[in-house]
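Below you'll find only one chain, the form predicted alone, shown as structure tokens.
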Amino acid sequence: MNNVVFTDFELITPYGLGVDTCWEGLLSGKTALAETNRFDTSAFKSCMAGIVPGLSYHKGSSVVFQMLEKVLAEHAIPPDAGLLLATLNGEMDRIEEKVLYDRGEPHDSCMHELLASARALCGVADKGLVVSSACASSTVALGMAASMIRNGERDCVVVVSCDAVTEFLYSGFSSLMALDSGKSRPFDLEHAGLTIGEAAGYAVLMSEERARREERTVAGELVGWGMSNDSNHMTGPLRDGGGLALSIEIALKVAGIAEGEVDCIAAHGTGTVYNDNMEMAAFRQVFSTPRPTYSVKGGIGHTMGTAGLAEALIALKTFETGLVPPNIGMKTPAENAVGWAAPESVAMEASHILSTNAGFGGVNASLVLRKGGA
């Protein structure tokens, strides 16, 4: 069996460019969420968003392409790597430009166009594949990449993910009454909705044998992955958390570990009442005792299809530093989160971290990461 490891990776978030930049922002306890003037929000429930600084909107390249240019400016992606592009909406601002200003053509926003751009930026020969599984997209893509490597189909796959804050996306979540009127507060007693954010990043997954042979630095392992579907509602999750619990159990089985070996949980934690309650119900079904549980969305917002990749890369920092980041925005944990989620960081030498994500259509996806050498 081929062990799957993380080698090269990078991330851009509302905190700025770099995994370390995001990590330092989260540990500071200060949110990167703020009022946005990217478009008029007066008709919406909220004016808050997580915006990456220094990007232009409706002026040339799409927001996601600008982010990808930054994160892929310097990379160590082998040219023979397989390519998976994970995104929810891709270059939706290209469609907005056509509708609002009659610039460009509708096909400019097609996913295959963004895939071609990602392929060129990565410098790989593989034609690639788009993975669009709602807000679990990059989690699903990481699991697919790991499966390909473990099964011997590939010995190296790069997962690229990106999603941007656009008026289209913002208006959609506002119409669903899913936005917090302020800044999102995952697992807080007064959680009232999500705040949309944007991010882009990539991760190179490689067989441990190839990584060692090429003397690449190993940041951690991806040892388990699982998926399920609620088949419950177009947007709402199964209230009892049974669907997510199933994906966690599958991931633990693939990883070959018991629930007691998971040290902490990088949760989806959107800040909506439905999601947060569902997740806590799922965790209580799987785990016999509480685990330190956190969401990065109080810091960077809900970055849609890129949420899972951001979680995984931040989890690698927990392995490196022995710290579990805080739940930014939390003042008092919700009743069902007491003993699990906390407003401050926690010191912990973690060996295994569970990462969970869920999305519209009932999709659930879970990953188990292991510390390198653990």
Second form
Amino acid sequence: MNNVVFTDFELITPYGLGVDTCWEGLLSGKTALAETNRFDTSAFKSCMAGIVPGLSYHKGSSVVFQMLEKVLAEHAIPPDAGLLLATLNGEMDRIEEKVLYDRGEPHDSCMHELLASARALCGVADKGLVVSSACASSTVALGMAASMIRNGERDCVVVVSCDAVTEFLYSGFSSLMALDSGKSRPFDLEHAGLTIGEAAGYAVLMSEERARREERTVAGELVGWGMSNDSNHMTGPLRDGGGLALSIEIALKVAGIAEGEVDCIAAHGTGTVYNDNMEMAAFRQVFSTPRPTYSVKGGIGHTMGTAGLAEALIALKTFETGLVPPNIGMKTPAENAVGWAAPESVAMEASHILSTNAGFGGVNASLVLRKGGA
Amino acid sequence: MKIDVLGRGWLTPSEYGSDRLGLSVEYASRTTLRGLGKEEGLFAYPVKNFGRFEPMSQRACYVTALAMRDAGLDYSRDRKQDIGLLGTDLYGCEQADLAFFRDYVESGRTLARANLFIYTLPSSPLAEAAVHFGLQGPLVYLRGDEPTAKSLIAFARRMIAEGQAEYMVVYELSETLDRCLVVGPVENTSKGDSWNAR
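May I ask for the structure of the form predicted together with the partner chain now, the form predicted alone having been displayed?
Now the full complex is given, and it begins with the chain already shown.
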């Protein structure tokens, strides 16, 4: 079986273009969430969002396409790489334009159209595959890509992911009463909902053997992945965390490590009471002792299908710098997060990081990343 | 371990059936697609809020029931099983997306309906099936160049082989013919069989 390593990657978030830009923003402790004027939010509980600067809305290209153009401008993706496009639901501003202005062609918003655009931007020969598993989409795609490489079906796969803040999604999350009226505060004593954010990014996964042969820079290894479903409710998580715990246990088994070897946790941490409590319940089921646990969503918002990719790339920065990022927006940890989540960054030479995501339809997905490789 | 197709269910606008059991039932002359949910013996127990499901989710539940029975897999209200779901179709949730956003715009862009929003993901029909049948394995919508169940079988096999689930249910949903396959381990080649599409 082949080891799977990260070689090339990039990210655009509300902090701006670059994994390093996002990392510095998170470490600064300052949130990129702010009031949005992209559309009228006066009817909603919140006016906050995580918006990538410099994008146009309902004027030409979709928001996700604009983000992909920026993030893929200087890629080093091998033309023979397999392609997986992970998204919650792609170009929802296309649907908006169709309904509001009768603009566009039938099926413009369908994900295979976005897949064709991503393929052209990546310059790969592979026809690719859309992977959609709600807010765990990119986590699932990374797991599927790693599985293909480990089993020798491919030696290189690029996972591209994108989701945008649109009126469509904002109104939908508002209808579910899921939005914090202010800026989201994951794992905080007063966490009260999520803030929607947008992001796009890509990661090239490669067999360790090929990376070594091509003298690629390696940022870390993807050693475990697990997926599960709560089979409980369309929008609410299983409160005892059993579904997420199952995905973590599968990921640890695939990685071939024990729970004691996980140094810290990059949690989904949306800021909703239901999600945060469910996650803490899951972590307490799996782990015998507390681990430093953080969410990036207080900084960049809930970037939906792209959340897992963003978290994985930020985890690679933890390997590089020896720092676990802070939980931005946190003042006092929620009772069940005491000893796990903190408002400050933590110094740690991590060897293994667990990254978790969950989403509508009861989906759960977990990754285990290892420092080093090649 | 050999992993193969263990059962198949299918649904058209006028008939439903399953392959291994040789089931083929005409229903259009006596009931609607929605009314089919009340048909005796189709589901082991009633699907909660079934009348509120959008049509693709209802169809996903029908073919799941047919395929699981065809594969000899029982299910019950109080038991979850390590069975995952992979699905594909042509246009994802486009119709549900349009229905949700049109409704929101027609109501003055102030109040959206949560019961329409929950179907604006291409994975939503699979999620309804996961809830009813107690399927706790991976749940993923995939859309490649060839949106067929056959194209997903390799992914299902790999997920089973690496321990993500014991069985996988694979869907190809389309208004003219919905197909559902149960993929799982077989002890010898006589029980499972290779792809032989209806």
